[in-house]
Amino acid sequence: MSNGTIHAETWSQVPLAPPDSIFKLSAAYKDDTFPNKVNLGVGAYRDDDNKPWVLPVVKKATKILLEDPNLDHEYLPITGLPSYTTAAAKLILGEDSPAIASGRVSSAQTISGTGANHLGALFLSRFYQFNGDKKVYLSDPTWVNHFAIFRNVGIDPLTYPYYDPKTIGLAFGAFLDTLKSLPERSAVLLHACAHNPTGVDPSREQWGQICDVFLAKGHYAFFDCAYQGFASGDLDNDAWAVREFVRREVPLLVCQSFAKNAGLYGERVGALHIVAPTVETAGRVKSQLSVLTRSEISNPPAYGARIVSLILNNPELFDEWKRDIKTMAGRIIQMRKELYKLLTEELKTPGNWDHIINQIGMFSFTGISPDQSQALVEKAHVYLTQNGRISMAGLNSHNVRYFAESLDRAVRGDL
C-alpha cells in the first residue's frame, strides 16, 4: 500500500522457475526431426520398436474391471483400497514377513512413488524425534526430486558418498564410514534396488554391513523402492535388502511404486509402508497417515489401485505379471550386453566399459563427461542428461549400434 492506495496482488514478484530437466529433454527430443534421434533421458520402458508397452496382464485386468457389473466410482477409504495396500505390503515385505504377521505395518495408498516419498517425509517432519535439526541424508547422487520433496516439508537434505567416478561403481568404504560418523538416530534414504541414477547397488554382504551400522547408531532407514522386479526380473530378489532390514528390526519405512514394474506410469499407483515396533504404535501411525492424506488429497484415485489389486490377488494374473516383468528386465539386460559388446569388441572404444553390464536396472551411469554428454545431444541427436546417465530402456535392436558409434566418437573427441 502506498499513498493510501491498496494494490491487489499481481504476483509480479514470483520468479520464473527453470523447466524440469528430464521433461525439457523429452520435449526437445519430440521436436527434433532427425530420423535417427535417440531418447535416453526419460525413465520409462519402451519395447524393441521404441513404443510404450501396455503389459498384457494389465490389459486383462482392465477387461475384468470393465466387465464387473458392481464397479462404481465411489470414494476409496482415506488410506486407500485395502485389498491393494495389504497385497502391496506383502509384495515388498514378503508373504511371511514377521512385521505383517504381528500387525506392525501401517500402509497408505499414495500418488505413486513420489507421493509415497512426500507422505513419508511429511510424517517424519511431523513426528520423528530428530537428533538436532531436521535433516535427512541422501546418496550422492540420487533422484533429483528427493531434494525438493524433503525441503518442501522442512527437512534439510544432505548427502553421503555413494558413487565413485574413478571406478564407476560403489564408493562403499566412504559410504560406510559416513554412516558411522553421522549423528545417532539420523534419517537416511536408501534405494532398495536399481539405484537411480547410477544403477549401482550394494551386494548382499555390503547390505549386511550397512544394516550393522544402522543398528549400532540407531539410524532410521527411509527406503525408496521404485523398481522391484525391474532390476533383476525377480520380485523377491529385488526386495531382499528391505526384508533383511525388517528381519533384523531396523526402524524403517518403505516407499513403493508400480509405475515401472506394472507400466502404470500415468495412473500414479504407489504406497507407503511404515514398520512400527508394536501393534499399538502401528495403529497410532496409521491414524496420522490418514489425517495427513485427508488434508492433501482427501483420498487416493481408484483405477490404478484396482488394476494392481487384481494382479496381486489373482494367482493366475500374478504369474503372468511376473512373466511380463521378466520380459522387460530381460530386454534391458540384453541391451546392456549388446552395448558392451559393441563398445569393447567391435569399436574398441577407449576406457573400461565393464560397468555397463555390472550396473543394474533401468539406468546406467556411462562415466562420460558433461561436455561429451552435451556433444551427444547437440551433434548426434542422442538425448541424455548432463551427468552421463542413460535409460537403458531407450535402447533397442534398431538404435543400439547408432548410439554405440556416437558414444565411441564422443569419447574419442570426434563428434
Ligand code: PLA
Given for the second form:
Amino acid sequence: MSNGTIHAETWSQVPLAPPDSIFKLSAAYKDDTFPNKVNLGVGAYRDDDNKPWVLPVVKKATKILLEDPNLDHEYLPITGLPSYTTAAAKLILGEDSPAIASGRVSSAQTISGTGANHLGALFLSRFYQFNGDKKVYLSDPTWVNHFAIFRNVGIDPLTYPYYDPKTIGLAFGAFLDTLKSLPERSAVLLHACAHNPTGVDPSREQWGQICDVFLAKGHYAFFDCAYQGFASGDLDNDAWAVREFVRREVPLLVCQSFAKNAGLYGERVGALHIVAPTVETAGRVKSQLSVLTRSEISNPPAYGARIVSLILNNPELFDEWKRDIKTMAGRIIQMRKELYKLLTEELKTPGNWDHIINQIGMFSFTGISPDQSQALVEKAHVYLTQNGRISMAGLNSHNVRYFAESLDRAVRGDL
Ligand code: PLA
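Alternate state requested, the form predicted together with the named molecule (shown: the form predicted on its own):
Below is the whole assembly, all chains and molecules, this chain first.
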C-alpha cells in the first residue's frame, strides 16, 4: 500500500537537533579560510606545526602488525582481544593491583572511552541496586556527552559542585558536603585525572577525603579515565586516584580510552573494567558484559586493540610509548607557560591567569564568559567551546601569540 501523504509524513514529528557543541567547532574551523584561524575546540593532540601526531611507537607497532603472517580478519571474542584487555587493566589498575591478583576484575573491550561510558552506564542501569530512582551524579561542569550517555540508558544525570568560578579552582568544600548529603549508595562519576573541561584535579590529600566519604556512604565510583598520561606525563601518577580507591575497596568501575594517550582517535580503542568484590561475582559480571556487548556491537573492532596490545605487551615498545606521552604532555605544559607569560608579562591582560599554569591535562578552563568565547569564535577565528574551555594542544609556538592577543582583546571588550 503506497500512499504519498503517509510517506511524506513519515518522520515529520522528528525535531531538528542542534549540532554537537564540540564537533561543530572542528567543522567550522575546517571551512574557515582565515589564515590565522586557531582550533582550540576538540581535545585532540597536535604537534608544534598544528598537525595530527602519529606516535612513533604506533608507527612501529603498525609495521609489526602488518608484517605478521598470521594476521587475519576474524571476529574478536565478544568481550574483546584478551591480550589487550588484560594489559589495559594492568595499565590503569597497576601491575601489582590487589584486584587483578585476586581475579576480581571484569574487563570488556569497548568503542573507545565513549563506548566504555555507555557500557558502564548500561550495566549500572540494568544491574545496580539504586537507592530509589536511577540517578548518577556528575561534576558541574563535566564532559557534555556524559549527560546524553546516561539519559540514553534511563539514568537521570544530576550534578555535584566541583568548580568554583571565583577561584577558578576546585570547590572542594561544597563538593565534599554534597557527597556527604547524597543518599547512601549513590552512583557518582569521577574524572580519574585531567578533569574535562576544567583541568582542575583534587590533590592526593583531597582524593583521600573523597574516598573516606565514598566508604562512609557506600557510594559507587564510576571513574572516567580518558587522559591517563596527559595530566602529569606519567601513566602511574595519573592512575593514582583509581588505584587508591581500589586499594581502599570502594566499589567501582573504570572507563578507559586510548584515543588521546596513544593518539588512536579514530580506531576507537577503549575498555571497561569493573572491580567486583569476589572472583565469583566478577565471573557473573563478565557474563553480563558479554551479553550486553553482543546485542549492541556483537564484538569490538580488532585493529586498534591489536596495536595497543603490541605496545602494552612489549617492554621496549612500552618504554617508547611512555616517552611519546612525555613528548605530548611536555609540549602542552610548555604552551601553558608561554601563554601565561604572554598574558601576564607582556600584554598585562586584566585578571589573574595563574590557573593557566596550575590546571593540568589537555584543557584549560579560561574563566572567560560565553559572550567573550563567542566573540573569539566570530571575530578572531579562534574556535573554542562556549564555556571558555580551550584545548591546550591546539596551541603552538606559531599561534600562541595570536591567541594571547585575541584573548586579551576579548577580555578588554575590544574584539
Ligand atoms: N571521557 C571524557 C572525559 C572525554 O573528554 C572524552 C573525549 C571521552 C570520554 C571519550 O573519548 P573517546 O570516545 O574518543 O575515547 N572528549 C573529547 C572529544 C576529546 C569528544 O567530545 O568526544 C573532547 O573534546 O571533549
